[in-house]
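For reference, the chain that follows is the form predicted on its own, supplied as structure tokens.
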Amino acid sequence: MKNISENFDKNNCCGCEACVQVCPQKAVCMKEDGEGFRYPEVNFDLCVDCGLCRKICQYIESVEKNTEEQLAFGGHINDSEILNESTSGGAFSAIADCFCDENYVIFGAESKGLDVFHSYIMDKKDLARFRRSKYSQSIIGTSYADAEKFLKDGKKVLFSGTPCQIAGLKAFLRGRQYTNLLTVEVICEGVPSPLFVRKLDEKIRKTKNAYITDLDYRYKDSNKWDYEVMRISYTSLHNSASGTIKSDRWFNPFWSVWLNHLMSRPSCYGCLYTTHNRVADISLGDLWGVHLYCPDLYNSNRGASLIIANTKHGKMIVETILEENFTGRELDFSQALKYQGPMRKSIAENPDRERFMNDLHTMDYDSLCKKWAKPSSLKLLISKYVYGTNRQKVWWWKMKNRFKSQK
């Protein structure tokens, strides 16, 4: 087994599994290396050097990124119940709902213990399984060929994914346009090593007896003054007893380690969609500085979601979401995009990211977490939990907003 070429470089290579299933001799898979992350390898004994490996590789052959004219908007879903599942404002269940009328397959990330695999769905009551941040990298398996026989059988067709697995099924699916074909990408701030949650798992096995069953990154605790917390489901090695270990998200270290950038993967920090020109027709991600442009859409700091319409078939869903079950309206496009840093460049790779992946494979979860997780800093603690920087500045607006009226 060989890498996909001989000049091989693990920073040109974002894990999109396209080569894998365009590959007609099976001869090419995934394999993990010593960070966790999955890289093609060719079996040369198999591979008849037809080149379709390389010729769909989007390092190779770039992926067209749409040119239109593109719109942000901001928003919630109006269902109570789907918000409060929904990581943000539960933007992607309402595009689902509106798109998939009838004679559907939805595609997309679904959590099974610590491993997130891509599957489909036939029936939008299964659509739970989709919701919620995963924080790494999903196993694509067949779902770009999978979607290629529904699009050819004449389903619609959502795929949802990272903006490199949108450009991988597209060049999985050579330039072929479906207009039965919607596009949601998740605006995305590189993927984790998947180690460390393991390292986590080894703790809890260790401590409890018991394994992870579900990591909620961003569970929405109404009891929490800053409401998400990362929640952590778990069952006995030995019966059926399970329990939960919340941890709110400004003392958990996984988001310390993350946001320093120590283990995201090789290519993330040359990502190449980066950029505010994007491959899919609809672009998804928290409402960043909702309290700063858009305070009327805080939403009670329960979830509120950025929709980026890249294409004039994502336009038209979005417009006809807002008229349906969505309340939210249209922002000013550079605002928006001032507040989303993966739409601008990619992360900057920690200089001390080596040193972390060295350890991560020596050190136990709680020394590795004394020695690389920065605590909060006092500044941000007490605008989170004392002054309550959002809340404040939202109050104000509608004050000063409301005195207007008044006058």
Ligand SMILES: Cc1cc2nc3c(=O)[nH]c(=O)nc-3n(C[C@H](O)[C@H](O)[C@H](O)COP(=O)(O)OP(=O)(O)OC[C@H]3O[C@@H](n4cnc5c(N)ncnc54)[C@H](O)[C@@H]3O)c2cc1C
The other form holds:
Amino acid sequence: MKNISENFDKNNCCGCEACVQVCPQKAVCMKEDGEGFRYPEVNFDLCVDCGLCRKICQYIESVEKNTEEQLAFGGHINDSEILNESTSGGAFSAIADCFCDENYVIFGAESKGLDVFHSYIMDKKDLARFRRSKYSQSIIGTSYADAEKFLKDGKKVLFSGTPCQIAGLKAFLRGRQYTNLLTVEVICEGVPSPLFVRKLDEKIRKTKNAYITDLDYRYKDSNKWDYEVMRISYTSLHNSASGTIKSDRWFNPFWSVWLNHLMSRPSCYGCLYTTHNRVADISLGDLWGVHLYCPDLYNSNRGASLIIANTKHGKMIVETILEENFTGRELDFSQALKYQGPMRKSIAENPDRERFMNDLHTMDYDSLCKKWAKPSSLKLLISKYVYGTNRQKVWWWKMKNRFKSQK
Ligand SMILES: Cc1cc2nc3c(=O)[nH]c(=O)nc-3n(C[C@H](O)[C@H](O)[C@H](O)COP(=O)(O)OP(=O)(O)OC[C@H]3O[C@@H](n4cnc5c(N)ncnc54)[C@H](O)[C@@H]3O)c2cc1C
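Alt. form predicted together with the named molecule, vs. the form predicted on its own above:
Below: every chain and molecule of the assembly, starting with the one above.
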């Protein structure tokens, strides 16, 4: 047998869906498993065993990574409204704005309620649909095939997604190079099971007679001193009444459970893209460590982006945004790498993952949180709110500089 089902191993499937889109017989489809992750399934009545799905699988035929010298940059978009709507420093919007002048199409991940899926827009005015990190694996649908069609038609295509989705696109294109394609990846430390937020939705349905309409995992709340909160928007099941619930990001159960690596996709624990060489033209991330190695870019905690230009094409675009719509500067690449775990090593599987996953099926949201979310430690509370926040460190840095310049 030559199709994808032979020796299938969930650890070696990132769910990029390239095998689904490449099948001329439409014999492969994605099915959700008990943990909420989607995997390919072959319909043997339709399959002619041509082997195409195996040939383009990134775990069987690895996708080439760029080996050119990489440059790192940090900073934020100049438009403060867009910066507020973006997860980090709005680098994605700055890049889209510069690359897409005419005859373009932009691919990205958008959310509808709890679901996340890839789609495309042909007008930059709609870019807000793709802004904000949605911490759930997006359903790719027909995006690779659509992108290829646009590329062949001569349109400029900006394709954004996780590293394995960019690799999925490259695998789907089977080595065909297009000068009109720009790929932008988010630096990614894995995707969580969607079952946890579905439990949260169950709770909202029971307690508020409402359902979740939007999840903003890192809402920049200008009313909050430390800025980032998790914001849940809900609407009544019976009328149009709506509301929001906000909680500090760092003390929220979702973040606690996910960052403890209890519910990541199995393949994320052995991710193929946690190296400094990348598949995409440009990699985007949070500027972790900003208060330590480039405090001038801290931007009052309103968001700062790390941009890694991996190819000549990527470098050209980054140079343009720095001239046109983005405030920032080049950084030392090795320093940037030091603070970017997902560019160096995969996350480690939590030994309790299986027990957590079993509980995810049987327990309600509150019981799950009580058992598995770490309570806010005194140390974290103190470091966040009393002493040593990044904001304070940057304030001290500014004071020191002012003092030095007066001397
Ligand atoms: C699942 C996930 C894990 C991440 N992990 C890290 C990390 O460990 N370290 C780090 O530094 N940065 C991480 N990021 C990236 C970071 O959160 C920002 O997305 C990135 O810095 C871009 O922010 P921005 O302000 O430029 O633009 P924004 O406008 O906020 O970014 C939007 C971009 O993200 C893409 N996107 C959003 N959600 C998804 C999704 N579910 N799947 C695919 N693409 C998506 C959109 O298509 C668009 O290109 C992660 C992002 C995601 C989605």
